[in-house]
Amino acid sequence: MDFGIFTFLLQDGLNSAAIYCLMAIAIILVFTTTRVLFVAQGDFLVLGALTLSQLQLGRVPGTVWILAGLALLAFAMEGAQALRERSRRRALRAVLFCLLVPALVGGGVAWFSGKELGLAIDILATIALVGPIGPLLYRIAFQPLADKSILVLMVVATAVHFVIISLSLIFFGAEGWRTPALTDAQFALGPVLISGQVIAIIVTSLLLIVVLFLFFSNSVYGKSLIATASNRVGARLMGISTAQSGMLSFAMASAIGCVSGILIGSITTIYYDTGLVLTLKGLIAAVFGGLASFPAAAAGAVILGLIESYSAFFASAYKEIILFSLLIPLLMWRFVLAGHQDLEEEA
């Protein structure tokens, strides 16, 4: 292996690590707030990439109809709850967030589709379409079961994953899609050319991490999420709505997944069922952080990306085996050994 190959593999590994880091952050965010091990996180990435690809072709993306269906179902559930409670405020909130906002977003995107307003507008429209899907899914599938066990919530999350990939297959088809690159720039580093798109992916990931850090450190909503993650009962006693915290965490997770899809869609072909593998790799990084620490998860993502890149060079046939085999010792290290230590301390 010469320096050129080493540098190319390093670039590829960091590129993958940036995406895995975003996946891990979203998984940890959702899990700590709602106790949902959200195995459908990668499906937001798929929806983001496929939606942007359709907008670039001048078509109305199937995401419009997915959003409309989820909005109507959520409105029916919220409306029924409002009638039972005889709450006019809840009914107005249901009309606003479950009908008006999705209708404006979906209708607006359908109206300007094919008008060639530019990549930036298409990206904003993609985020606007995919972003609300997260909180709608939480309202429909997880909020009624918020107090159930983690196992029940994981089973529901698995069911949500299969529903999303089925809808993606119906609306986008089985063929793969790519999105346009954010930049065509190339930078020379000795004998190696570094793609501007790779730099854009890494920089965007770092910016999102910084934004999330500032959000959790300085905003009231961020602190409410931290409180909910630390103690759900205590958060309720302090007047924090755990339901709203769950919706906010799912909204952030869907936005992060959408941005990840926009970034990665230009360097790899995205299919309707690509999300699960990316979620599992993000989960490995999240487990490295104990499903609690964002910095540790980011470090795990870097290690994972580099291992994947270099193992693909030396033993490409065993790349996935090597990656997913890491999950077993990581689980033992982060939970079995840590739990044993905790029991010793309590004793």
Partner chain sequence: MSSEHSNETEAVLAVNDLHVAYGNVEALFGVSLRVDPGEIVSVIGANGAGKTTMLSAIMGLLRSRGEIRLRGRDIASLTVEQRVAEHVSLVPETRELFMTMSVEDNLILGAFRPFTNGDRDYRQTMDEVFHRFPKLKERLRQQAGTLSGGERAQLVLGRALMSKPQLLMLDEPSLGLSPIITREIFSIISDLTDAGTAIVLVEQNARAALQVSTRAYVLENGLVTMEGRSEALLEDHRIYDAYLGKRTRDAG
Contents of the next structure:
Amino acid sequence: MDFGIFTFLLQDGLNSAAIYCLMAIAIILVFTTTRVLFVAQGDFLVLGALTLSQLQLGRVPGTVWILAGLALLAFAMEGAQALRERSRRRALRAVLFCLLVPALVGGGVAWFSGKELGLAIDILATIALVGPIGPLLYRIAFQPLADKSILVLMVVATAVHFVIISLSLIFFGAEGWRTPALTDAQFALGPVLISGQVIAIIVTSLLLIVVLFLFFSNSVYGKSLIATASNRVGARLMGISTAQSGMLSFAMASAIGCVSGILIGSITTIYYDTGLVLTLKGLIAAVFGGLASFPAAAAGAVILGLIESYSAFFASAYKEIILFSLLIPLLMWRFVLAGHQDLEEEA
Amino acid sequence: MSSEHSNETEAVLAVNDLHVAYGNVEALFGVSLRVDPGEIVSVIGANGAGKTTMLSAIMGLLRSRGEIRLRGRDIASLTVEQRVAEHVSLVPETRELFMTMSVEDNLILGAFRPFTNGDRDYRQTMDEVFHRFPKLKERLRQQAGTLSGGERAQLVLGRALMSKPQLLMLDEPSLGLSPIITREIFSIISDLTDAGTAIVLVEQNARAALQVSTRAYVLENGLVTMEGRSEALLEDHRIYDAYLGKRTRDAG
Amino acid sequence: MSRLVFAAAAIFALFAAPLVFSEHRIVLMNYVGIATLVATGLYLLTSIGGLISFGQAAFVGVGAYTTAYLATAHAMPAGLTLVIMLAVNFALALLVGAITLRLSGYYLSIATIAWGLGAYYLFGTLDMLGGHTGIGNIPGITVLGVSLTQARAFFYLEWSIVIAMMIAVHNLLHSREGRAVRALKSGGVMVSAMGIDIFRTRIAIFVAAAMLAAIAGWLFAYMQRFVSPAPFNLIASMEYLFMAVIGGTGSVVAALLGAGIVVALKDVLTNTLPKLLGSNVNIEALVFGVAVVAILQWSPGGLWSLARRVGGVLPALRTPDRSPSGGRTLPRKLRKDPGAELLSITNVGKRFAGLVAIDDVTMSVRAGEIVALIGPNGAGKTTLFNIITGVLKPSSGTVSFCGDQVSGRLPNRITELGISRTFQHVKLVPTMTTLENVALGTHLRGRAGFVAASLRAERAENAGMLGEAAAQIARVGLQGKEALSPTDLPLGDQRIVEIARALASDPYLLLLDEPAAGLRLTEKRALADLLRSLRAEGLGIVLVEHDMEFVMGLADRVVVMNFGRQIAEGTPADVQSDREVIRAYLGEEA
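Now the other one: the form predicted together with its partner chain, given that the block above is the form predicted alone.
And the full complex, kicking off with our chain again.
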């Protein structure tokens, strides 16, 4: 292997690492705040990339209909609960968040799509469409089961993954899509040429790590999310709404997923079912971080990206096998470190 | 300072005909209870008499029928979160600390509701808590799970105070504590009313509870069977037989 | 008996199916049979054992590929491929299980994703297995000279195997080891206190589920006569899991229900519906995803328990029909002589993260005496119980039992020595009858393993264990309650059931954690009488209790603990007049 190939593989590895890092951040975020191992995280990325690609083509993205369907379902559930509790406040909130806001967003996007308002507007529209899908999914699928075991929540997450890929297939078809590059800029880092897009991804990841670190360590709201996962009854006694905490985490997860999709949509072709493999690799990085530490997960993502890139060169056929086999010793290491905490969860 | 149902002052808490059922099994059969400002009211009774159930219902953790009035306003339809916002606070028997978080974070989260309602200055409240519990200041960065039993008891009270409660409900605050620490905690509890906080104290340790409280209710099988001034109840032979003296007197 | 008739009629009807249904239906039913085998494994592993596997399709794949390879490359007959394939899978499952079952909870589930995916990618990579194109031209299966290449003929072979396996799993679940499996979800402390080796039990159900999946793979290879990696990917594993969730719990038939519904729905959604709607939109994943979320929210016991709730035909819990005929019980160990030293605790201490829970406790218990352990909550009484039973390791000091060193042994090994306990918070298995719960206590008095149980070759021993359980239930005065779920009993009775379960292990020493809590006065008297009669038989009893009237009237000796320290020891009268005990625990007389 000469130096040229070495640097090429390095660059390739960093590309993947950046995406795995974004995945891992969202997975840890959701897990530490809701105890959900969210295997559908990558599907948000797919929705983000595919929505943007459709908007760029001047079409009304199917995401509008997905949003509308989920919003109506959530409205039915919230409405039923408002009736049961005879709570006018809950009813009003349901009308506002499950009817008016989604209608405004969906209707707005449908109205201006095709008017060629430029990439920036399309990106904002994509985030506005995909962002609310996370909290709606939480409300519909997870909130009624929020006090169940981690394993039950994991099965629910799997089911949610099935639902999203099915909807993606229905609305975007089986063919792959690409989005336009956000920037054509290239930067020379010594002998390594790195595209502006990759730098954007890396910067976004780093920024997210810093912002989330500050959010969880300094903000009362951030602490309230961790408290919810740590002890739901305790959180309620402090006046923290566990339902709102869950929806807030899922809103952040869908937003991060959507932004990741916008960032990588121009580097790789995205299909309706690309999400799962990306999630699983993000999960490897997240496990490296003990499903708790953002910086450790980021380091895990870099190691993973590099192993993947170099093993693709040396033993391309065995690349995935090597990556997923690594997960088992990683899990055992983390399991031993976690010690008795896991036993408490089981009891 | 004790006042028997003085109607001029508005009660902080007035519970009227409270019913709670677990499925088809009723646990509370029409309990009524009143707590005036600055008053400590203790609720004593045997295991399973419904004391914890009553507190959970007042807090909104359990569905109930009947009136729960906070300073005259019926809060029975409010959620737990909304009751916390109305400055109601419960320290449950199970403590429910955030074990994996630091002492400081536990205290900050105690102020979550006031904070989100615009009262952002939790540092000052925290200083007041440190004044009462100097030990907590030393342990600020430590994980709550690593504290000793006595320190946890202080943290759980401190965390409750962070929400500036007007009604504070304590479920078995002496549970699992040594007698010395129990005495310490009870002396702190009797000082908490300085700020006008009304306290409902549920205790197995009936003697200690009656000694710090102004009035008391006796709960048996989901019903209030006796109520009155604590000093009077301490002298009452029925209470003495059932809750105070029996352990040593009947033996042998 | 009527249920047996019903089952026979159902099997007869099933075997008549090839005579009436179309070829398409029969092929579909063959797919249902294969899925049922995998789902039956998951019923055992996940629904009952509580271990969630995202890798079951990989075992199907190993079974199918091993069969395909042997049948094509080495032209082996089906009987031989079956034997070798089972051996390969057994070894593999044992290896994977031995590594990953050290993990638990979600760690284990993630690990199953990892090796499931690893195996799938390996199928597509190995040249020996034909890479992504797979292995074709697998010869049809021939049994006793009859070719079973036709779907209708294959149907009989396949469903005979499926039904046999379902019966085997059903038998297993109502045996000694099966009761251990069914208790797994109720928490490790109680299960190991019954003398059950949790790790071994988990490995056993993991391997059993893998073997069922592998047999499904063997059938798949001979039915399709072609294998490729696609049917063994992660998505397929998730679908098998969905079958288990949709089918639910309560009976092994739930696996058939789940598999049948998923495979039939899939057929309708991919073949019939698009033709009707004139589109090629594929909505099966959507339907399954929604179904799983809806079932978990509305009927966590799956469709089987929903159907039973709606129908109300079948009884909620299996009545113990393999009942103790003739009052057969188990042989007893020889009692220790009264006065012989059983338990000896020397200078035991325990620290948790700087907190001293127990500080230098020394005490002993002899056969034929009742020792009460009293003190305020948090004084360290339950911690001491946990040290004696091996749940916790002491930080210092030693515990020995009948001369054997106890500290350092695993909890299930300590139970073997003859120590048995009850729990402060009742730990009974809600999905088992009271009789079966008590029979858990006899675990160490039986020997029959998983294979014997599947074949019902342990009938005599199992009857003895259930008979012993019934005898213990009668001994504590709860006869007539055998077939009820413990959750239908009042709390007081549940505590008594725990005592019966502890007695069922035929112990020398009984540790009771607050047995009188929540009991009415008459029940307390009955309990005291029972404990006296046990003492008269030569049992040693240690009792943690708050009810002083109960303790002082019963105990021979009282040990008082406070703040982790032992502050007094002596007869009830001594202790009650001890100044320090009065100050710290009993309180001053007013």
